[in-house]
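Next up: just one chain, as structure tokens, the form predicted alone.
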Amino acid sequence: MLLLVAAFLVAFVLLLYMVSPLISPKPLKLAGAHVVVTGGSSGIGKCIAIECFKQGAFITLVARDEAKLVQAKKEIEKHSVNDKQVVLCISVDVSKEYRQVENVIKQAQEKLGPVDMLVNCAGTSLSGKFEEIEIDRFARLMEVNYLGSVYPSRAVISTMKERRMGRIVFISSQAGQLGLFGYTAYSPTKFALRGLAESLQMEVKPYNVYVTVAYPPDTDTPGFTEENKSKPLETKLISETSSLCQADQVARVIVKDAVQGNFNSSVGSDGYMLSSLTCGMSPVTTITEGLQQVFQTAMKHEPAMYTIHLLHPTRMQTYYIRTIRL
């Protein structure tokens, strides 16, 4: 039986190598491309804008705070590779009114041309025990983290399909792959982005438009610092089991995956393993993603229980174990 499974895996890997040129999209060239980054005034969004600018892209930054936008623009412009590059700043709340977001995208396209890549980075976080979170915060987080990505994506998708090219990136979170203590308001909003990304990819792939959903770990950003002020102890201890990533490191990985047209984007070995365990039946654009699904399917035939220790085992007073069945 084991030999049969091994033979199947080897045959499947060979098949993937043979068909990979057919399923892998042509990389997007960022030189001269128009990249729109929502939530681009700070954190991961700003670092993504910098990374794209370094590769010759024209950038439209979209965020609410005009002062932060101006400061971010100055920082990004330091990384120009030619004197033709432009950083356009537009202040708007992408979660409030679709028509307003649509008008903003039109303004950006009139000035810098059609959008080649949209990066949905606008988002906010909130942690706390379920019964202690104010009830209206659940709706607000869904507006910002989910609708704040739906509206800009809806505004660019028609043009991308007409041009038969484009990239749309959704910034989810590892909390959008695995529900965690203290994230009852936050995790569902990030899970929703995965559902949107999977459904949308099925619709737009025939038009050579590719979707990437990124699952960054805890990252050193102003938003993360603010979130830590109200984190329950249990949530803090879970976070401490992994190292804090830098925003520029996360941005480089996301941009690379988006340019390649990869559906999943994860950071580090922990991120890779979590993506492998939770890949489900996500769209496959690389051999690695295909192998992740094969691995998960194969493991399901073994009725074993796998335990992930989310807190250090020596901290017995706050020991927390999450058990999952593959």
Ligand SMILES: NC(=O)C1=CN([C@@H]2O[C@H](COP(=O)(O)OP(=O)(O)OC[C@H]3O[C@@H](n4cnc5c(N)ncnc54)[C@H](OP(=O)(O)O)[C@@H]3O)[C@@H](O)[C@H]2O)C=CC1
The other form holds:
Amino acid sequence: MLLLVAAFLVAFVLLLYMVSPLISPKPLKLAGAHVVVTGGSSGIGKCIAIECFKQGAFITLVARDEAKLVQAKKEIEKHSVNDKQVVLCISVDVSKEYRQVENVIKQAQEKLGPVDMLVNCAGTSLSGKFEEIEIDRFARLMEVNYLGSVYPSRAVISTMKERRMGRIVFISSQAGQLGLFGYTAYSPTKFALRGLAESLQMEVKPYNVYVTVAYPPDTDTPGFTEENKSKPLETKLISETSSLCQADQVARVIVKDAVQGNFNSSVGSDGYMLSSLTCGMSPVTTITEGLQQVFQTAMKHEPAMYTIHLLHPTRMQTYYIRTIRL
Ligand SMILES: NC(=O)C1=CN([C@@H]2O[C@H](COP(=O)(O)OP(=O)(O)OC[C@H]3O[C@@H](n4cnc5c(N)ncnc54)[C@H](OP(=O)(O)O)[C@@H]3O)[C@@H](O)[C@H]2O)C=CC1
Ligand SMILES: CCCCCCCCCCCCCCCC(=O)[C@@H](N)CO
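Coords for the form predicted in complex with the named molecule, given the form predicted alone:
Every chain and every other molecule in the complex is listed next, the one we just looked at coming first.
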């Protein structure tokens, strides 16, 4: 019996390695690519823009405050690697009107060509006890963090599908992997991004478009400083168990994962553990990731469960879907 299980596992691992070229996308070339970064005027978004610019990309920064945009543009331009590179700034609130966001993307495409990579980094956080958070803030946070990622993505997706190439990145958070004291308004907006990303990835994979969800830990940014002003002591104590990162370090990891087309992107060893523990049935981009999900399930359930986890038709879709003829 044991032998049978072992043989089954070996056969399966072999099979997975055979299909591995099918599930690993070709890396995106950033040199000459057009990268749109919402929230690109500050913190993590600005560092993502710098990282892409350093690799030869053309950048469109999208945020509301024009002065901050101009300042960020100057900072990014210092890192140019050739004299053709451009940083374009467009001011818009990504969470209000879909048509406005669509126009901004149109303008960007007219100036710098079709979008090769969209990074949805515009977002805001708020911590506090459930009953102390002003009721309007729940809707506002959902608008900015969730709809503010839906709108730009929706505006670029058709062109990406037509061109059979592209990357869409969503910036969730470790607080989008587990709910924490103080994050009743914030966490759900970041969980929502994962649902969106998983669904969208399944739709666009046949068109060679890859989606990445990043789950950064606390990161030293202007947004983080702002959030700390109202942070309950409990939230601070819990958060201190995970590391505080620098924005450029987080940005490097996110850009690397997006370029490679990895679905999941996490930073550091606790980020890695958290992603393993909360892997669910997310799309996998590497064999190790797939096996890891299964062993994760195996530790939690009876053997039947991990067979289902591996072989369920839905999982098969995420392995195999390449082309659909409608
Ligand atoms: N810092 C952290 O600890 C972590 C942050 N994150 C997430 O990363 C993202 C960036 O965070 P961080 O760098 O700290 O944030 P910052 O506050 O430093 O920067 C936020 C950026 O988003 C823009 N922005 C905010 N709201 C809107 C809007 N409605 N429309 C257009 N642009 C907007 C801001 O510009 P402007 O205000 O001018 O519009 C700014 O460029 C957020 O989604 C955050 O939730 C995730 C995990 C950890
Ligand atoms: C075995 C696994 C160990 C992992 C321990 C994980 C502990 C969780 C700490 C979570 C910290 C909260 C991050 C929120 C960041 C964020 O989105 C805001 N800062 C935005 O500004």
